[in-house]
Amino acid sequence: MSSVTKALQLLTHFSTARAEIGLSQLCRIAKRDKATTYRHLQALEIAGFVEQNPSTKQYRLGPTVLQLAQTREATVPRKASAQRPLLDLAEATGETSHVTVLSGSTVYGLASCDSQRHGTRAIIDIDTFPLHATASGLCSVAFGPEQLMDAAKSNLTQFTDTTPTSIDTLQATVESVRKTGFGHASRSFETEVEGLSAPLFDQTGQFAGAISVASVATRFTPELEHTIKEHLIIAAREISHNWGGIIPTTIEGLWARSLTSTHKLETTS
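Structure block, one chain, which must be in the form predicted alone:
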């Protein structure tokens, strides 16, 4: 791994929940020695990727990151065109909706929207989503590039008692996603959250990301599952259209069969 790559990877440790990081803390998080981390931070600071808070002496993202983010959104618009479907999805389901995008082998959070229907709701407070433990990650492995399966297998961190931590379990979980068209993370990242996800496609015709709903687990009933899936389909079609893509007919067929199956479970329960 090149020195440039190692330096840029330090940027991935910053988030809204961890906006500023001190040198010692960053060394612990990145699992690197102090001299090397400081040298990389100096290089990033010169280029404007990070800056030092003059009061706390901690590091935070710099103006170059903002400029690049604005350029990215202006030239490859994603976030703005997902906002309306996200809001509609949150209102229709009463749960938290969010969109992720795939870049390389990493699933990044793009935008989220909370529903005001309930006082208790799922909070999206992460910037990257584990491939094996989240609905959007599983959706990416199922419908994204083939190499994502290897990436998922290489990091089977256990978050809860239901997290897939073996290759066999992961493969079975992904196969279930491929049969239904929906990623489903059943309390596998957070014990109090059920996640459902549908794939998104862009102008290339390839998998580009996922639209998801994070539901409070105690509210997750077969009826709510059916409602979420119905509105995930609507949102996935709209966002994919906004991104210049369409949903493949094979996935449309999976969704139709999945909804029929869910409806049968509802009527017999």
Given for the second form:
Number of protein chains: 2
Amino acid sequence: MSSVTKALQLLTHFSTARAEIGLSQLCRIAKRDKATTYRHLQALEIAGFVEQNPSTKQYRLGPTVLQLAQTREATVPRKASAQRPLLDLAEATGETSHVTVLSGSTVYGLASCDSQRHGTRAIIDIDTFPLHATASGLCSVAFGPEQLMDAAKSNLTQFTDTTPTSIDTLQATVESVRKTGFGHASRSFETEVEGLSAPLFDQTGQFAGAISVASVATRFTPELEHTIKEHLIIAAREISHNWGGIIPTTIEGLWARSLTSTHKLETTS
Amino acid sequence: MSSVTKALQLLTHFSTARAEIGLSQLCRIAKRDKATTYRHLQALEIAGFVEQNPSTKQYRLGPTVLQLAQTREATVPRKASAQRPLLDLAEATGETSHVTVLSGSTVYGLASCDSQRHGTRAIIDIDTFPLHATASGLCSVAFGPEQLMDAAKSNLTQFTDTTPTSIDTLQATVESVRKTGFGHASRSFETEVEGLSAPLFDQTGQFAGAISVASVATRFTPELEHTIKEHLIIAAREISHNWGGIIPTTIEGLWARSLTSTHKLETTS
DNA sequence: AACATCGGTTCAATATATGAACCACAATAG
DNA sequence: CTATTGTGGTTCATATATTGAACCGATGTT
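Any chance you could show the form predicted in complex with the DNA after that form predicted alone?
And the full complex, kicking off with our chain again.
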């Protein structure tokens, strides 16, 4: 491992929960030699990546990261940084995939990608995704800000005969999303389309959008569902990472449980 | 110079104007060896500080900086990161100093610091600074968003007999701030106080606030004015840096000219 | 077909990173 | 009023990781 990598790794130990770290403390956390760590910190300090609290001598993140983040945010739009994982997802599942972002109480389509594998494809050609009827929408209601539930309740347009049109069925559906970590819209927007989705998180740590796969219903077997979920997880992690966020451990836990149970179902059936 | 420092220096070459840089190009810009630069970029890529545009192979800032910036923003408030330069300023000038931030059309006091050097001190004990009558306010009008001028015009309260109360005198005063790079409130808020200020900038590149020195009028000689301006510049650079910004070169130019002319005045008088 | 780029790789030479032991200081504890 | 234990910071011989000229294959230009 290069010394550059080692030095940069030190930065990963700073968080809102542990904003300031002393030299000795950091050595323990990172399991590193003190002299080396000290020199690494000095190099990071020169570059403005860390600074020392003058009163406590503890180190904390420096102002340079603000500048860099500004540049990154200004030059790499969310869409571009979601493109690659989206393509991989469509490729791996053989189904059409979407990335949506939440703005206010509206779920906007940010990017989509068709797989070339099958002749029939799910074409979702809309700008905004209904909260109650699409996998992305349900994911947003389940993991986004609370007022989204009200927004969803206030527009329960019926698209198919399985669209949740009552407040009770909507709440039950959202509840199951919160339990499994996946949004699931079973032919509730288009009669021939099964939607599965996973939440995305950005640098604020908040829900920022969703990644979804729209599968042609006739192909939607338990095996495909399992495959889609596996790749949704990969894509969600990657896009969240590109947006400066991480998947909360609670969600990771839901996914882990959700996948093992699906797997059981798959092997016992 | 350590290899860590050298690697981190590479990041300074990325900006909104030059968001993506190829390996060879970066070597020319940074005047570095190609093999070394390549390895440094690899280390930065592992840590997520840069990433490669898959299609062009060019490098750009990576998602990690977003996370770090989030943590920095959440854990180091503006006030804390302005404190030290503010103290140094008060110390160096022997006068009371303030940091103000702009929020909407209001200039709020963020922090202040008294010098212990003199028995008499300028005490500015307010939460919000009048736009037209204080050095910080004038600086905000001069370098902040345009609508501030309207806000200033709509409240021309007379505090002293030199307070600019007409739209014409206000505009003339602001004009001179734009010419010199320094806000100057000559006994226009308190009869015994001369105020000098300089603008502050944050990571968005926009005007974010002002740093000011309130000097007791009887002490306010051309020599002191020159000293205050010198140290205002230092403080403004430092606080802006701590907020993730830099002083625009136009302002730096104004200051340079402004200071040499003051110096001439000082030596010829 | 010759030439000039590009991103990426190799390997011997050596400059640079390393860490045990060492300060000086501050805050406890006995 | 010492010990003790913690801290941030420093030293220096050792050795390991960094370095850059030269090289490669690919792509594009003249």
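Numbering follows the first chain given and starts at 1. Just so you know, these numbers come straight off a predicted model, no measurement behind them. If you superpose the two forms and keep the largest set of C-alpha atoms that fall within 1.5 Å, you have the rigid core.
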Point to revise | Residue shift check between these two forms, rigid core fit, Phe49 Cα at least 2 Å | key: yes
Check your understanding: For Ala217, is the CA shift between these two forms at least 2 Å following rigid-core superposition?
Key -> no
Review point. Can a Cα shift of no less than 2 Å be assigned to Asn242 between these two forms, given superposition on the rigid core?
Key: no
Check your understanding: Cα shift of Arg32 between these two forms after core superposition, in Å?
Key -> 67.7
